[in-house]
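In the form predicted alone, a lone chain appears below as C-alpha cells.
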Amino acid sequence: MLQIRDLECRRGDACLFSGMNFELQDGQLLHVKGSNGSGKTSLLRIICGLFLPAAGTVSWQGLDIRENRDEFNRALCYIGHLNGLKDDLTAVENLSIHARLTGTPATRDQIESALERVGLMHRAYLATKVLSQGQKRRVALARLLLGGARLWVLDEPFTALDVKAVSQLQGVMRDHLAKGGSVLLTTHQDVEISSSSHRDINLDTWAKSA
C-alpha cells in the first residue's frame, strides 16, 4: 500500500500543492489530473523518491520510502516523459540492460514475450534509433511486463501511441490490476479501464488550499 501524508510541493517561491493525503491500495488505479503546471510530474517524482517534498511523507507498506528504499525500488516501475533508451541498441538489448540494472534479469523469451504484448516483436532486433516515437514508447512500456513490479507510476504513458497501442496498454494495465497490482498515472487522455478500483484526484483542488 502506498500512503501519502500531508505532502507539500514547492517550485521556487510558488506552492504547487500542500496538505495532500491519499492512499493507493493493491488492485487500484489512481488517475492524477490537473491543469498545466499544477505539479503532476513533480508529484510522481516525489512518490518515486526522485524529488524531495517541502513537507510530508511517502510511505510504502507502512514505512517511509527513505527508510525502505531497497524494498520500494523492487516494487516500483516508473516510466516518465523520457523513454530512457540507448539509440544504438535494439529493443531486446535495451530491455535486457534495464532488467539487469533493476536486479531482475530477464530471459530472451521473457523479453520477446513483453515486446509481443505491446505489439513490437516485429521491430525487436532493430536499433531503436530507426524506430518511430510511438515505437520507442512501446519499448519503454514493455518494461512494465518484466521484473514483477507491484506499483506502476506512469507519466503520460499514452504519448505518441496510436489507437491500437493505446488499447494494448489499457489491456496490460487491466491485467496488472486484476492480479493485485497498482497503477498511478497522469494522462490527458481518458483512461478506459473497466474497474471499480479506478479513482481520480485533481491537483487543482489541492492547490486551492495551498
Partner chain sequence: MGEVSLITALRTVVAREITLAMRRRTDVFTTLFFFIIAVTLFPLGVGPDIEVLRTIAPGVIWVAALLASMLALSRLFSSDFQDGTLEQLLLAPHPLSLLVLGKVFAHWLLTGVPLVVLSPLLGMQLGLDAQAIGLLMGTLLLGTPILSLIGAVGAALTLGVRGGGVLISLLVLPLYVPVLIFGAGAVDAQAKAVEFGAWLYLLGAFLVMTIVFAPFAAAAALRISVE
Contents of the next structure:
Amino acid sequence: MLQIRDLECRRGDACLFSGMNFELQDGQLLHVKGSNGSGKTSLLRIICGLFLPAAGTVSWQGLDIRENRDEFNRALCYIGHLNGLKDDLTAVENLSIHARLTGTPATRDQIESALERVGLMHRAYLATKVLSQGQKRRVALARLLLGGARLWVLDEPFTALDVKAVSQLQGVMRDHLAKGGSVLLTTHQDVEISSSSHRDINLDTWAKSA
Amino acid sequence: MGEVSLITALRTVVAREITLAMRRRTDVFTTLFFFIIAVTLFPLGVGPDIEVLRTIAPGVIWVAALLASMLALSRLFSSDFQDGTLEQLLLAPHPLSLLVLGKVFAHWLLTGVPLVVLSPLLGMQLGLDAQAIGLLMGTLLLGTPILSLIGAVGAALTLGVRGGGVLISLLVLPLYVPVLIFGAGAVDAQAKAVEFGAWLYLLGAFLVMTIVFAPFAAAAALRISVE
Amino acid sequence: MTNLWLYFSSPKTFYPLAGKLIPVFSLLAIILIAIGLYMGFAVAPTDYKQGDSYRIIYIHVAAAWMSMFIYVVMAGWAAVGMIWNTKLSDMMAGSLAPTGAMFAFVALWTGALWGKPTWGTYWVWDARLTSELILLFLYVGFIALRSAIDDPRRAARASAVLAVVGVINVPIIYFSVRWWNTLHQGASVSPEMAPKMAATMLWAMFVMAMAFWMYTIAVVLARVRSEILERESSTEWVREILARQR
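Having displayed the form predicted alone, please output the structure of the form predicted together with its partner chain.
Below is the entire complex, every chain and molecule, led by the chain shown above.
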C-alpha cells in the first residue's frame, strides 16, 4: 500500500500543490488528472523518490521510501517521459540489462516472450535507434512484464502508441491489477481499465490558490 | 541473495559501459589522440632541446593526462541522463554509490588505462629513460583512477547545467592539484635522485581516500541533478 | 536553547533579527579596524630588515586567515543544510562565498605588493601563495556552479556537495603544495616571516582578523536578508514588508 501524507511540491518559487493526502491500495489503479503544469509528472517523480518534496512523506507498506529506498525500488517499476533505452543496444540487450540491474535476471525466453506480448518480437535484435517512437515506447513498456514489481508508476504510457498497442497495454494492466498489483498513471487519453478498482484524483483540488 | 544480486548489478554496469564504448569506438580514441596531440604541442612551443624537454616531461605528460581525462568526463553521465537510463539506474534496488563506483571503474578502463598504456611512447618522445618511464606509468596507474573518481563528482554536479562542459573544468581542476603534484613529483624526485617512494605512498593514500568518499559525493550529486 | 535555535532558523524570524544585528556588527567592524590599523601603523615597531613595507601584513595575513576560515564555515553551513535540509543554512553558505573569495583575492594582491619590495618580484611560487591561489579557484568554482543552476533549491544542494568535497580537499591541497615546494626548493625563496615577532605585531594582526570577522558577519547578514526576500517573495509576510517600503 502506498501512502501520501501532507505532500507539498514546489518548482522554483511556485507552489504546485500542498496538503495532499491519498492512499493507493493493492489491486487498485489511480489515474492522476490535472491541467497542464499542475504537477502530475512532479508528483510521480516524488513518489518514485526522484524528486524531493518541499514537505510531507511518501510511504510504502508503512515505511518512508527515503529510508527504505532499496526495498521500495524492488517493488517499483517507473516508466517516465524518457524511455530509458540505450540507442546503441538492441531491445533484448536493453531489457536484459534492466532485469539484471533490478535484481530479477531474466532468461532470453522470458525477454522474448515479453517482447512478443508487446508485439515487437520481429524487432528484438535491432539497435533501438532504428525503431520508431511507438516501437521504442513498447520496448520500455515491456519492462513491466519482466520482474515482479508490484507498483507501476507510469507517466503518459500511451504516448506514441497505436490503437492496438493501447488495448494491449490496457490488458497488461488489467492482469496486473487482478494479481493484486497497483498502478499509478497519468494520461490524456480516456482509458477504462477496470471499473471496480479505478479511481481518479485531480491535482487541481490541492493547487494553492495564488 | 542481496549480495549476489549486487555483484550481478555491478558486473552489468561495467559490461554495459564497455559494450556501449565498443559500439562507439571513436569516443575512446578522441581522448587518446587529445593526449598525444597535447603532449606533442610542448616541444613545438618550447623547442626541441632534449635536456629542457626531459626536465619538463613528467609535468607535461601529467598535465596532458589531467586534461584528457577531464575532457572524457562529460560523457560519463550525460548520455544516460538524456535518454533516461540514469533515472532507471537511480531506481535500481542497490546503493547508488556502488553503482557509481562501477560506472567510474568502467570509465577508467576506457579512458584512464589507454593513457597509461600510451605514456611510455610519449615519455620516449620527451627523452625520459627507461626507469623514469616505468615510474611515470606507475604514477599514472595510481593517479588516473583518482582523476576519474573526483571527476565523477564534478560530472554529476554539472549534469544538465548550461555551460556544463566549461564549468566542470572549473570545479574539477583545482581538486586535481594533489594528484598532479604527487604524480609528477615522484618522477621528478627520481630524476633528482631523491627518495621518491613517499610520493607514491601519498598517491596511493589519496586513491584509497577517493575510492571511499567520491562515490558517495557523486551519488548525492546525481540525485540532486536528476530532480 | 534548541527551541530558540529553531525559532531563529526560520527565514521569517531571522529576517528582522538580522536587520537588527547588521548595524551592531558594522559598528564593531569599524571600531576594530580603526584600532587594528592604529596598532599596526603607529604602535608596532618598524622591522629592522624590511622597513615599513612589512606593515601590509596586517591586512595580508588577516585576509589570508579569513579566506581559509570562511571556506570551512561555508562548508559547515553547507553540511548543515544537507543534513537537516534547512533553507537558511543554504543561504548562509551562498552568502559567505563572495566574501571568502574577496579575502582570498585581497590576500593574493597584498602578497604581491609585499613581495615586490621584499623579494624584488610580484609573484613567487611560494607554498602559501600557491595554495591561496588554489583556494581562490575553489571559491570561483563554488560561485560559478551556484549561479549556473537556475532552481535555487537545486543550486544550494549541488553547491553544498561541492563545498563539502572541497573542504575535505583543502588540507590535502595545502600539504601537497608545501611538499611540492620543498621538492623544488631551488626555484623560489620561501618568504618565511621573522621568527620572533613583537607582541604588538601579533596583537595588531589579531585585532584586524577580528575586525574582518565582524565585517564578514555584517555583509553576510545583509546578503542573506536580500536572498530571503527574493526566495520568499511569494509568501504573505514578505509581501507585507515590500508593501510597507513602497
